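Just the one chain here, laid out as structure tokens, in the form predicted alone.
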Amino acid sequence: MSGKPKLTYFNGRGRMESIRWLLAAAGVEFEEEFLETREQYQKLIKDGVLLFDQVPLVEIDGMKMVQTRAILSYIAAKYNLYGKDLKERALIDMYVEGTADLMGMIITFAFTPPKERNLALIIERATTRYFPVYEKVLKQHGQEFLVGNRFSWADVQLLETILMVEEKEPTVLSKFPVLQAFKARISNIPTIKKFLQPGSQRKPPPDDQYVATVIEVFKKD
């Protein structure tokens, strides 16, 4: 096998996402197995590697890593994308919260009953409650990145996350000025600027046909 992580996921962005940009933005080629069927998943459990039945599934290091919380913690730490004392990790910790509340809104907006979906309320809280906040802490500290001056998982997931919201309103940063610097600066990052471009392992927004797999592999019986 080879030293490359492994990424077993369906083929769609969901929670894999973030995972998939942290690697990229550390220059770590990854692999990837996609679900496509209930047996696989079923496959998975029986075979005791989903500790909590669930994925993202990452296999790093010798260890098989769920909940995305942690994985994300490890890449960070482990590629020096994560502060250089407590403090800066409290910050980053903050940040990488607050924007993981607004693209888990945009992440449940496709498996939402087209009648229930509520577009509206996912760009007010972008530009009245997460973004603010972003443009305000750069502002003040003058720095490029968002903490320590130095780039970090903080700065990979907000700009994944103006993207996210981008694709929804396109006009969603005309107020927010720092924040249109930012995006421009950090997908300039040669590493980031790789993944952004067409044929990397970054995947498009979910369709009908995304949405029917997740359904069908995590269906009851």
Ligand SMILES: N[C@@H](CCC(=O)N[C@@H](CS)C(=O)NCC(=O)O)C(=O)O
Given for the second form:
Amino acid sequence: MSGKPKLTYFNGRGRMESIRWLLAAAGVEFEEEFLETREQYQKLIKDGVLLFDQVPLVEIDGMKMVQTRAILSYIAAKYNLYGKDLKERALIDMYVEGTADLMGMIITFAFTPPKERNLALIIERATTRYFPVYEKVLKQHGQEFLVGNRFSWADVQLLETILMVEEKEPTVLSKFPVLQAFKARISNIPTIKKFLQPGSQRKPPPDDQYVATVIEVFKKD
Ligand SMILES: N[C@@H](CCC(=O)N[C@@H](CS)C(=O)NCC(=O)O)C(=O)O
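Would you generate the structure of this protein in the form predicted in complex with this ligand, following the form predicted alone above?
Full assembly next; the chain just shown is listed first.
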């Protein structure tokens, strides 16, 4: 084994993308195995690798980790992106869960029948519930990062979320000047800048082929 973490998931964003972002932000190289067939998935289950028969799966430090949130917390703690004390950690958790809720709406969007998709609701939630919170936090303390005046998991995930929402509605930050500056600043951190460049392990927005693969792999026999 190379010693690099190994990520097993589809060749697309889904629940794994935030894990890719966090590893990249921490400057950690990782390997990927893409699920393409139902047989691959069934073999992982048969081999007892997936604790709850679900992916994402991340093999790291001798563990076979599942559950996105547990994986992210482990990486954040290991690479000092999780605050300096319990209170900072609690704040990071709250901010991360807010962005996770918003991203969850976008992740399920591609799997929702076109007639039932509600893009307006996503934009409304972004601009009236979530983005105002981060705008206010940054404005009030006047620091570069969301928590503790240093770069954390919360910053990484907020940037990921902003870019995801902007893909749906490019003008979404027009009324959030502090978030515009935040976006520019965090995008310029060398590890993140590298991840944002073409050819990185960052995945594109879901297309029909990705959706079809996920449905095929998880189809009931
Ligand atoms: N709570 C889990 C949920 C994982 C999950 O639902 N994974 C999906 C793929 S994104 C899956 O494996 N679905 C197959 C199944 O639930 O049978 C997590 O956050 O990792």
